[in-house]
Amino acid sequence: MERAHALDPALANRFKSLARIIGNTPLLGVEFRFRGEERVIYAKSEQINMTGSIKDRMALYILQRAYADGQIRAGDTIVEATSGNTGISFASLGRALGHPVTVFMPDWMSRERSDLIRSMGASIVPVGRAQGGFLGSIRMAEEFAARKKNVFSPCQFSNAANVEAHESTTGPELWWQLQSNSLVPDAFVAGVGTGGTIMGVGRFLRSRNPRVHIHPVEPAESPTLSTGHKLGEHRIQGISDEFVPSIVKLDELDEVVGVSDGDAILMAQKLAAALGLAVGISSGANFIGALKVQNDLGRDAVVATVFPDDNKKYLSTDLLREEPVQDGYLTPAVEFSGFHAFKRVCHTCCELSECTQRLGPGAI
């Protein structure tokens, strides 16, 4: 495809401003005791992005790439199928760039998700289970794009730019933040929604440390990655969406880690109540997944993950209800003692690697 002309200055400035409030997030060293042992797990604090989720990174990157390739033009409608966070991100960024936005979303997602999307002037088409649920949402979004003119569809589940977004931002940030403190990751763990985070971060980390373990997380109640098809129901919104996305290459990843949704809810509750880290249920799942991997590698292993979003989108869900403790849950054995935040990467360098070279370890 031929490259489009350079962006007009006003649009270029909008992208520049958006880039300054998306990504470049702090890395948290979460300190805790687990069955009498002092531990640390590292988590990128993605809930402080523009709309409160890691999906802002992917949405910004895809839109920048689409403009550069001439796939989207001023005034085009953005249409996407989503379980929530991606829809919120495209609603926000799309409106900031002057685009109408239409979102197809399963109707059982949290009320807060729909309210946030509508609050930014986007349209929502709710899709029920009888209409195909999540797969139906994708089909209907594709049909909408096919019959309408001047439509851009990001296709997050199959768009390679989704992976590139994390390979070029999240992964390098994590690497250099750890490097600035003389740490090398032994493992990276993350839940799989589209798979962009686990694939992109994993590819970058392995380019620096081929021995690093890369583990996807899925709900134990719905082992879609493990079985290759939808199985069971779960309460961790945003991951395990009924199928294995095409951008997920399981042969490039290590063993899938299953996490019970009840344990994930309890961990998200404890992160908020004990540390003031107001994160969503998938953050609890990621932390437990990271803890399981650390148990396998050894208590001193440097294991990293992400806190994908904040808790504001889950206030009407089981996140605010009393969750019963079941046998095998890890959350009751975790006692948090605090966290330390690694600085963000400086904005003065074009390449993240230059930060430590030019400014020294204190730069990040």
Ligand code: PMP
Second form
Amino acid sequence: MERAHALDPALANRFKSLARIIGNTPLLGVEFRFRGEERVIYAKSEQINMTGSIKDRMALYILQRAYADGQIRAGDTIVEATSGNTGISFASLGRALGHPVTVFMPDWMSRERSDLIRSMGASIVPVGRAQGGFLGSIRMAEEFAARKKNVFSPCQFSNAANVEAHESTTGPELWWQLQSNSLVPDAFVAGVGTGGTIMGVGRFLRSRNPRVHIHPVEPAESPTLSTGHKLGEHRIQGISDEFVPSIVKLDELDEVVGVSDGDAILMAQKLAAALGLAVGISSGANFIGALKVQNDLGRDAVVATVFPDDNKKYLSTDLLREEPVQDGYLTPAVEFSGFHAFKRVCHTCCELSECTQRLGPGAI
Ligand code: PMP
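For comparison with the form predicted alone, provide the form predicted together with the named molecule.
Let's see the whole complex now, leading with the same chain.
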């Protein structure tokens, strides 16, 4: 690794502006009745990040770190393998910071994803199943990076900075937002793509409350985490990408929760239709995963999750089609009644909704 160097002031200002439109998301307390019981599940509203997904946090943090460590220089090409949201985040941040971006992406991801990436001037290399699908995308991105000069590869599936992004932002925000309402999380639940969210938020929450349960979610139709390898197909884009990423440490996590993709679709549809929360399919999966964990821990358990993105990237998918209900689905038993949003602004040392100095609710 090269020596750290100071950022030029113009670039430092760009990073500062980007940091104001990424992260510090509101926490929603989603209220509902389930089999006659009044319940609440908490979800970070990650669809309101700059490009509409939680991956902006990781992309911003990795680029900041790469500049600080001298791993990236002005004008370098950013090259990444992604199932979509990461490509959109790097296309956007790359453009904002003056970097060309090349994305290797499986060719079965939604049309909206590739259109969005191209709209920000990035190049896409579509990778078919015959070329190795997701693993092929990663291999081809690595080969591209090895062949060319002046390339920066974020390597989201193996980069510890992906986990740190959530350990230093998403996790503390969630903790303080719950604390400011006199709540302590009993469990955090999230679908695993790279695993950055579950590992990073999990580590922060465990540092505050060692007894907190941390449950990864995977599609029941394609249980990669519980089997250790790719199995079957599923429709929850963004999670369970055919392998267990190296940043995922299953021995630090509690039991894997399986969620059917049809139930996830029905739940995402219901969140939009009943509450106006127009979220993506993995948000529906996360909500059902959180509900399953709450069913185990007790109706009053404080269970939190994330809504990773909104529904705009799925308008051409089954999310906008009628989904048949199957035995065992939980969505039909959920009746939403409303939600409350927590977002408090620090008036002491910064203007952000959650104090960047991590001074806690006393400073807010
Ligand atoms: N949901 C969606 C829609 C995503 O794009 C991703 C990221 N691939 C995730 C969930 C999972 O996030 P992570 O990579 O942090 O595990």
